[in-house]
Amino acid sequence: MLKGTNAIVTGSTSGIGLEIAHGLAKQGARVMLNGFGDAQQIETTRAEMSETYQVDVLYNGADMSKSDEIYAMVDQAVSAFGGVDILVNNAGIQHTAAIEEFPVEKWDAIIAINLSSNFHTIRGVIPGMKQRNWGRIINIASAHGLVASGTKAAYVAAKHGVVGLTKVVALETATTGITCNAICPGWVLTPLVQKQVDDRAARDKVSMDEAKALLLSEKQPSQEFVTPAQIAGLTVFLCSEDAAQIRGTAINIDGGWVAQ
């Protein structure tokens, strides 16, 4: 379905981002991976993806808190692939604390990586998409882009910002072949959420399974985690022609979280 297209997926060396990269490559897209991790493991992942799907897969280690590195990543993708048709903004970090105790440097880092990086990547790819009159921009926001929780001031502010940015970009590209949408997952068992499970188990002195159940019961009526594969499937759909008039939406995939 996506043969001949070129994609950048930020934060794609593990978790949701890696699953999305697999989903796009499986459909024939060339993919640029991005993120942190062990260099040898990343190279193995890159090579295996390229071999499995018979597409070009590149890696760029741009730090999403640094705008100059972001623009250099976009330039590399354009130089190597000839353009960027699909952009998935997935990179994100988390920190929890009451607002009066929230470290300023953590606030700055979360806003930079979870929100400002989306602005820079979109700003970098939009001119080329307009020139070709086709593009798909998909921002991985969160249920926390639609509703709030305590102790997550920076994350909630950033993800609400991502939803707002998504709407602006969709309006600015409304008469073109470019779409921009946000996906808002609920609890997904990624390393980011696993840390919260670990913290919960330690704090409440319960087993890991009990901690998972407690976490889910607070927010997610389905009592089941969303899977990275489900988010990847939705991402691929948003890249399709069937989704050409889905514009400026924030699609929650959250087991009923925001329906409450």
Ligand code: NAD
The other form holds:
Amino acid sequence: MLKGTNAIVTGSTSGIGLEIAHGLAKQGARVMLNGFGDAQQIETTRAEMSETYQVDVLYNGADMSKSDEIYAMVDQAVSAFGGVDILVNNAGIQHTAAIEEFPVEKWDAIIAINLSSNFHTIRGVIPGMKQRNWGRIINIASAHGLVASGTKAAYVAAKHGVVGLTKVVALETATTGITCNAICPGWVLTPLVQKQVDDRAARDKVSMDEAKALLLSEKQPSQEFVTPAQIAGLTVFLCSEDAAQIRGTAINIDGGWVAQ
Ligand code: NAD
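Having displayed the form predicted alone, please output the structure of the form predicted together with this ligand.
Shown next: the complete complex, the earlier chain at its head.
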């Protein structure tokens, strides 16, 4: 379905982003991977993905907190692939603390990586998408882009910002073949959430399984984690022609979290 298209997926060395990269490559898109991790492991992932789906897969290690590295990544994708048709803004980090104890450097890092990076990548790819009159921009926000929880000041502010940015870009591109939407997942069991499970198990002196059940029961009525594959499936759908008039939405995929 996506044969001949070119994609960047930020934060795709782990978790949700990695599964989205697989999903797009499986549909025939060339993919630029991005994110941190062990260099050898990333190279193995890149080569296997390219071999499995018979598409070009590149890696750029740009730090999403650094605007110059972000623009250089977009430039590399444009020169290697000839353009960027699909942009998935997925890189993100978390830190939890009460606001009066929230480290200033953590606030700055979360706003830079979870929000400002989306501005820079979109700003970088939009001119080419406008030239070709086609594009799909998918921002991985969160249920925390729609509702709040305590101890997550920076994350909730950044994700609400992503939802707002999504709407602005959708309006600015409304009469073009470019769409911009946000996906708002609930709990997904990735390394980002495993840390919160670990913290919960230590704090409440319970087992990992009990900590997972406690996290889910607080927020997610389905009592089940959303899977990275389900988010990849939704991302691929948003890239399809059936989704061409889905614009400026924040689609929750959250086991019922924000229905409450
Ligand atoms: P993860 O920790 O498994 O993956 C995060 C990815 O971002 C990794 O590839 C990491 O290397 C990359 N990354 C981190 N800092 C970076 C930086 N400065 N520059 C470049 N890459 C960087 O986390 P995940 O759970 O897969 O999260 C992916 C996205 O989904 C995040 O935006 C997160 O906020 C969002 N999300 C996750 C959940 C969840 O429950 N896991 C729920 C809602 C939204």
